[in-house]
Structure formats: C-alpha cells, structure tokens
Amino acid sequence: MKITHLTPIILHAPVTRGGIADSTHSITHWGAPGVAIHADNGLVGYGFSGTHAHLPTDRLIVQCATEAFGPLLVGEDPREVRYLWEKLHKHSPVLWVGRSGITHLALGAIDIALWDLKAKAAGLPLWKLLGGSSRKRVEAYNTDGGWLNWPIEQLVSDCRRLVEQDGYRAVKIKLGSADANEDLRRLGAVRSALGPSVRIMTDANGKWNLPLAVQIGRRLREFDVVWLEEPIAFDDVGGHARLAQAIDTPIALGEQLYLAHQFRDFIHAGAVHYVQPDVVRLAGITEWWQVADLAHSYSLPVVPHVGDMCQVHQHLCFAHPGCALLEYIPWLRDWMRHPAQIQDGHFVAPEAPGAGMEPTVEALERINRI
C-alpha cells in the first residue's frame, strides 16, 4: 500500500443562525481545510483542520499541506503514521518557517488523513483500531447554546431546550461581557432555568486580565460551575497559575495550544485541571495522544476542544482512557457521511472504518463554488 498523490480540500459549513460570536471572535462559518491523500488500492485517508473560514489563509494551509508536505508522502507506507510524522516535523525547510501555527496545522490535517488511511485499510473504526470499546460512556456537553451574541432570553430558552429536548445534562455558555455583571447575570438566569443537577461550564476566551480573571472567577462557586475556561492570555502559564491558586473553580484550557510542551508547561506549573488538546491545532492525533497521555498520567482529565467538530475527537475518546467528556457543535454535522450521533446526551461509537471525517459528496462539490 503506498501513497500516490494528495489533494486539497476547502469546505465552509454555516454556523448557527447565520453567525455567533463569543467574547474575541465573530464568525458566520466554520472552515475545514484539508487534504485527500489517495493510495495505490482506490483508498483515500481525509483529514481537516479548524479555522474561522478565511479563504486566503485557509488556502495556505493546504497548501503547505499539498506543496510542502505531499512530496515527502508519496511512496510511502500511509500506515506507518508515526514515522511519517517525524519525517513531516522534522523537514528542515518547514521547521525554519515555523513551528507552530500554519505548517502545525497542515500536518495536523495530513496525520488525520494518515490515520483515517489506516483505520480504512484495517477495515476498523479509529476507535478500534487504537483499542477503545464501544461499551465506554463518553458523555457531550452541548456549547452550540450559550454564544455571546444572543440575548439572555434566547440563551435560557437554548439551553434549557438542550437540557429539556435533547437530553444533554451539561452545557458550557460565554463570558467576556464588556459588563462583567452582565456575565454573571446571564449565568444566574441559566442556572436558575436548568436547575442544580445540570452542570455549566463557562467559558472567556481569554478576554481578561488577571484581577478580572480573579475577581469574577471568585464569583463562580455561587452558581456550582464545572469549569472557566481560557479565562487570561492563552500562553501565559504564570497567569494561569496564580489565578488557579485564587479561586476556587478548575481551569479550562488547550484549544490555543499547538505544541505538546506548551501543555506541559501548564500542566507542570498547576496551571490548569481540565486538559483541552484540540487534534487540528496540534499536529494531528499523533501529537493529540502525547498529550491526552500527560494529562492522563497527572491525574487531570482530558476534555477535548471540538476544533474537527466531534468527528475526530469522538473516536479519540472512545479509545483513551483519560476522556470521559466531549464538547459538541453541529456544525460540520451536514458535510460528513457519518457524523457524531448523539443518544440521550452521549456518543454513540462510530460503526463505519476509518476517522469519521470523509466528507459527503454534495459537501466535496462545494469546493468548486470557494
């Protein structure tokens, strides 16, 4: 079996109600730009990054991914997925124009499609494949309710629906206000709709300074929440640290975080309790399992960010033992011929070989209108 050629892949999905917003980003699509990396027996692997859907750096990354990479690819084995990705993170020429960021991501893209390869050549579902069970609960926590854009009357009536209609009994909304009283108040409204027994998790996205931070994060423990996600600067360790030492509330991070020593670096300093490592801004699952293995052996739970939008992720936490808990969005649910399914708040374990991230045809012949 070896690898004869890749191509790129742009796919823009629409977001909820034409466009969200949390407390730094706006957006009205999601991006998922990829590759196919087609094999010598008729298989193709696919594999997807995350963006905000901006045509002209989404094309970057397949390109870097395409023009950069896919050369070192071709001829060879797409199942020795380890030892291609050293050989892919250690090419000089990309190493020198960065380390993180664009080329991370397009090797992210590429190792998903090498592992999707090799789950479809093994005839298994990824989460077999890497030794997971079916019988495992892995529980969704809904966020496609509590953006920061809707009104608080729309944010309660969401999230109770999730809570009430679809089954979910966790669902994480924004904070970052230019009123920080206006967060609390919009978090004391959903409390009070959902009641005692649903969990809340919240999240900043790094909108503020550490007095803030450790000002409404005090706060928290009135309203029973699980976590306050990426409340600072997403790469300050030390800020993270001293405000997990000022509230009583656990930290949530890792969506901002490319390498596995910057996880780390937060998870040796006590800066962070719940582990969020995202497989497209690492450099795919290779990179996602080092880390979901530190994390693991700290004792700190491993609760991925949904940058692939649950396709990827739900067979990673099928498989490792430190996942329990998986964000849901729906948006990429349309594009996949076999998306996440939800039953009564839980995944439900793929059946169909390979990552899960195979887009349906009418999703492949929206490239052409990009």
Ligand code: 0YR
Second form
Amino acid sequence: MKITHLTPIILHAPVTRGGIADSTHSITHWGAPGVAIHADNGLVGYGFSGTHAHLPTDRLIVQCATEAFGPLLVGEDPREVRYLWEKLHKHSPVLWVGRSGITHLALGAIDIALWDLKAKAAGLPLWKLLGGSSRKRVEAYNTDGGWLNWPIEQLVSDCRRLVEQDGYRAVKIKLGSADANEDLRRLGAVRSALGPSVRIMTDANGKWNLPLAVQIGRRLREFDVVWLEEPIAFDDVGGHARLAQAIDTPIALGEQLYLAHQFRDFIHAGAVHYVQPDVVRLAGITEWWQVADLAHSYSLPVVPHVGDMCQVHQHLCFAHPGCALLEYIPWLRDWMRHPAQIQDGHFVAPEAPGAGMEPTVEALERINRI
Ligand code: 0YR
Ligand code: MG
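Moving from the form predicted on its own, what structure would you give for the form predicted together with the ligand?
Once more the chain from above appears, this time first in line as the rest of the complex follows.
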C-alpha cells in the first residue's frame, strides 16, 4: 500500500445560533482545514485540524500539509505511521521553520489521516485497532449550553435542556465576564437550576491574571465545580502551579499546548489536574498518545479537548486507560459521514472502519466552493 497524492480540504461549519463567545473569542463558524491522503489501493484517509474558521490561516495550514509535507509522503506506506511521523517531525526541512503553530497543526491533520488509512486498511474502527473495547463507558460532558454570550436565562434553560431532555450528567459553562461577580451569578443560577448531583465544569479561557484567578477560584468551592479550566495564560506553568497551591478546585488545561514537552512541564510542576490534550493541536494521534500515557502515569485523568469535535477522540477514549470523560460540541455532526452518537450521556463506540473524520459527500462538494 503506497500513498499516491494528497488533496486539500477546508470545512467551515456554522456554530450554534449563528455565533458563540467565550472570554477571549467570538466565532460564527468552526474551521476544519485538513487533507485527504490517497493510496494506490483506492483507500482515502481524512484528517483535520480545528480552527476559528479564518480562511487565510486555514489556507496556510492545508498548504503546509499538501505542498510542504505532501511530497515527503508520496510513495510511502501509510500504515507505517509512527515511522512517518518521525520522518516528518524530526528530519524534514518543514520543521526548521516551526516547532509549533501552523506546521504542527498541518502535521496533526496528516497524522490523523494516516491513522485513518491504517484503520481502514485493517477494516477496523480506530479504537479497536488500538486495543480498546466498546464495553468501556465513555461519558460525554456538553459545552454547547454554556457560552458567555448567552444571557443568563438562555444559559440556564440550555443547561436544563441538556440534562433533563438530552441526558447529560455534566455540563461546562464559560467564565471570564467583564464583571467577575456576573460569573458567580451565572454559575449560581445554573447550580440551583440543575441541583446538586449534576457536575459543572468551568472554563475562563485564559482571561484572568493570577490574583483574580485566586480570588474567583476560591469562590468556586461554594458551587461544587469539577474543575477550573485555563484560568490564566494557557502556557504559564509557574502561574498555574501557584494557583493550584492556592485553591481547592482542580485545574484543567491543555487545549492550546502544541507539544508533549509542554505537558511534561505542567505535570511535573503540579500545575494541572485534568489533562486536556487535543489531537488536532498536538501533532495528531501519535503525539496525543504520548501525552495520555504521561498523564496516566501521574494518576491524572485525561479529558481531551474537542478540537476535532470528538470524532477522533471518541476512538482514543475507548482505547486509552486514562480516559473516561470527553467533551462534546455538535458543530461538525452534519458534516461527518459517521457523526458521534451519544446515548444517555455516553458515547456509543463507532463501528465504521477508520479514525472518524471522513466528511459527507455533500460536505466535500461544499468545500470546493470555499
Ligand atoms: C471558542 N473548549 C473551549 C472555542 C473551546 C473554545 O473559542 O474554541 O471556547 O474550544 O475552550 O473547552
Ligand atoms: Mg476550554
């Protein structure tokens, strides 16, 4: 089996109700720039990054994947994915210009597409190829009711619907409002509406400085919050280590870390409790697995961030022993051939061969018009 060529793909999927915001970003679309990798036996592997759908940067990512990395892959056997990852990551002229950022996102999309091909060639869903079991329980927590631009009434009714109608037992709400007291009012309203047994996660998307994070972080105890996510700048190891000493609520982070080495530094410093590696921010499944093993060896739970809109991570969660919980956001579901299925707040193990990011035929037609 040999790779013949790569083709670029850019998906831009609308978000819920036309626009969402957290404390640092407002977006109307979720971006999935990526690649199709074609093999000489007719199989096609798909892999994507996850972005805020800014077309000029999405073009750079797919161009890096197809034009810079692509020629290094042609003629190779895609099933030798770990070898190819090393080849692209360590011994390529592309990495001379970028150890993270666009080159890393491009490599991530390629790595996912290679694993997709490997799983398709084996005729297996990725979780099975990786040794997982559909008997494992992987719970979903839902982030799509908790956006910062929802007025408090909408926030409360969305969270109620997710729990009472849709069967989720855990939801995440965004913090980092201009007025920190407003954050506490919103959190309090959600806690009273949902009652004591539903788990609530919080995410400040890096908005605060350290003293404010300590101040608000200490108040979170009143609301029995599972974790406080990205309270301060996402790459500040020392700041998070100090915060972890100062508050009771556990810290979650990782969605913006590019490198396994960065996770090592956070974990070693005691600066993170819930580890949130993202297969589309790290360089794909290959690097994600290293981070998950590392976190697991420190007895830290691995709760992936949903940059792939959970299509790949669900496979990884059915296979990795550190995973029992995964974020869910539905924006890509109409664009994927086999969208993730959730029943009673738990993922249903996908049966289709591959790594889970194959677009629908209609999505592929829409792409050509971007
Ligand atoms: C919007 N999940 C997150 C979205 C989300 C972000 O900026 O990208 O809120 O990825 O923090 O935990
Ligand atoms: Mg987050």
